[in-house]
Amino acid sequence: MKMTPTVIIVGILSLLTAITLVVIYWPYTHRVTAPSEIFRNRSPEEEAGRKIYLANGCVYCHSQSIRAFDWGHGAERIAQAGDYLGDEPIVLGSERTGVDLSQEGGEHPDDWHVAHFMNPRNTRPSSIMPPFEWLGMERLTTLTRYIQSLGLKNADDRMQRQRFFKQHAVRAFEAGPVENVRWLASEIPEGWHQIPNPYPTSEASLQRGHKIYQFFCIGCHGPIGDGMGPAQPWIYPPPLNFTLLKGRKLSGGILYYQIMNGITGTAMPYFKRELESQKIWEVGNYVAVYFINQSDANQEPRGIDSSWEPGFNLKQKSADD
């Protein structure tokens, strides 16, 4: 075939037509129109919060799509096309500089989000997200309403749980320190009360615990563990003052459980998906040693020490056997 101008133009138009059919027309005619099982329409306040989210470029750092191979924050449900029927435009995002937010609703209570938007370093000391205090409390509250809707019906269930336990947490806090500590302990399964910290207290382990505390805890609990970190003004009930636990019998298992599982209804999040087991034990031991003045680390009952732990006495172990 001779490459004449007519042939070139017809070829280009044919190619553009094929691309249009495959990329635009075919997906449009086969788009999902049925809502998913979690879909619901957003309230006017949630829609207003979505506009604030879009206007401030949140989509540039946060995606809203859980993929089949994700196993992180909010990854309890794979995203489906029917989740997004109410979104125009859909803000899936392409970067995960920050966490994915598609199931963020109810992961934290409202006051945590307000403290986070005021300055993300309040709640996540290593965050690179810019502060949004300049938006003002009214717009931050509206933005929070949108964030708490992400996950739709699933988010509603989580928010119901947050509100339920927040009532108990506030009641316990307002009843005084003794009742507050009693309530916190009562919500931990009994078996955890009997488990000592399985790792020995060493200079290295306390340094590791200190680093983890600075990365995850200092914004709420403060540098001396008194609950007066920079997030405190926006959080109620306020972060736990660890020094109130001095003189109380407190196992490493209690600290581990609360760090791992968080305290739903309060601003204390769970860390079971961010921190490996040893890191939770070591930051718990750091809190116990420096703020509570006690530690049951590496005490009985004990099993087989981990391979890296120092101080193994073969003769003593043989005699015990």
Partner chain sequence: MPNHGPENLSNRNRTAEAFTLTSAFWFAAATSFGLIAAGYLIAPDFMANIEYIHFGRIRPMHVNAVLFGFVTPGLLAAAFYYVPRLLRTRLFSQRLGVFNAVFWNITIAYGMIAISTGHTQAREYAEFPWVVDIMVVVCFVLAVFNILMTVRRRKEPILYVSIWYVCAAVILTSITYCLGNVIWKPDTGALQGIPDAIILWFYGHNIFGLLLTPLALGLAYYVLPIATRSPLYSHTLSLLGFWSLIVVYTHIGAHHLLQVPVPTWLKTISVVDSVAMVIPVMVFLINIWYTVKGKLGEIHSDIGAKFVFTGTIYYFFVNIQGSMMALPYVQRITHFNNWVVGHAHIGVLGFAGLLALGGLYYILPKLTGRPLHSRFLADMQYWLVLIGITGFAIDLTTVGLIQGNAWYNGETVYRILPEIHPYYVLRASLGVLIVIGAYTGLYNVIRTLYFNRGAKS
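Would you mind giving the form predicted in complex with the partner chain, to go alongside the form predicted on its own above?
What comes next is one chain alone, with no partners or other molecules.
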């Protein structure tokens, strides 16, 4: 084959044209995508927030593309082509240094986002996201509107739930600590009230609880559990002050439930995606021992002790029989 300029130029251009027609033009013209069931158009303010999101490179760490085998944030809904109809450009992302944001809208209330933007370590102590305080409150508010729209109709449902429970949470907080604690406990299914922390307190378990506390809780509840962590100025109702809770009949089960499920409407997120059972019990017991100064760990009723637990008391057991 003799490679003349004509052969080269005509050859490469025909190949590129053919390939472009097949892999770009064909799918573009022959695929009509219907809006998915969660699709809606964004409001002008959400659209303005999206511009801030694009201008500041959020897309380099946050994907918007939930896959069939994902477990984390937003994994309840696998992405469909019809979700993206309003996106120009589409920002699927190529790297997940932070969480996927496809379904972020309504996962947290607005005040959590403000605290988080001011410095992400305010609410998420191990985060490596840089602070966005420099955007200023006006742009942060607009950006938050976009973030809260992610997930479209699903996000709207979640936001409605956030707003609904926020009213209750604010009312309870403003009625004082007694009413606040009563309200918090009253929202928890009855069975959990009766369950003590099933694991005994040990030096090692407190150390593990301490570590979990530092990775997840310290930003809001603070190093001494008084609710004065660095996120506190941005959050309302403010983080719970654990030191007021002694003698208020907070079982290990109540603490467990709150950590697992969060308190929608407040900045308290759920941790069930990030912490397995033992970690939740142990951070709960850490809070109970150090900040509330009252723990029900390993008290009755407790069933058969786990095989790893030290200190088997045969006498006590046979007395029960």
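Whichever C-alpha set is largest while still superposing within 1.5 Å between the two forms counts as the rigid core. This structure is a prediction, so every number in the text was calculated from the model and none was measured. Positions refer to the first chain, counted from 1.
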Practice problem: Let me know the CA shift of residue 17 between the two forms in Å, rounded to one decimal, core fitted. | Solution: 3.1
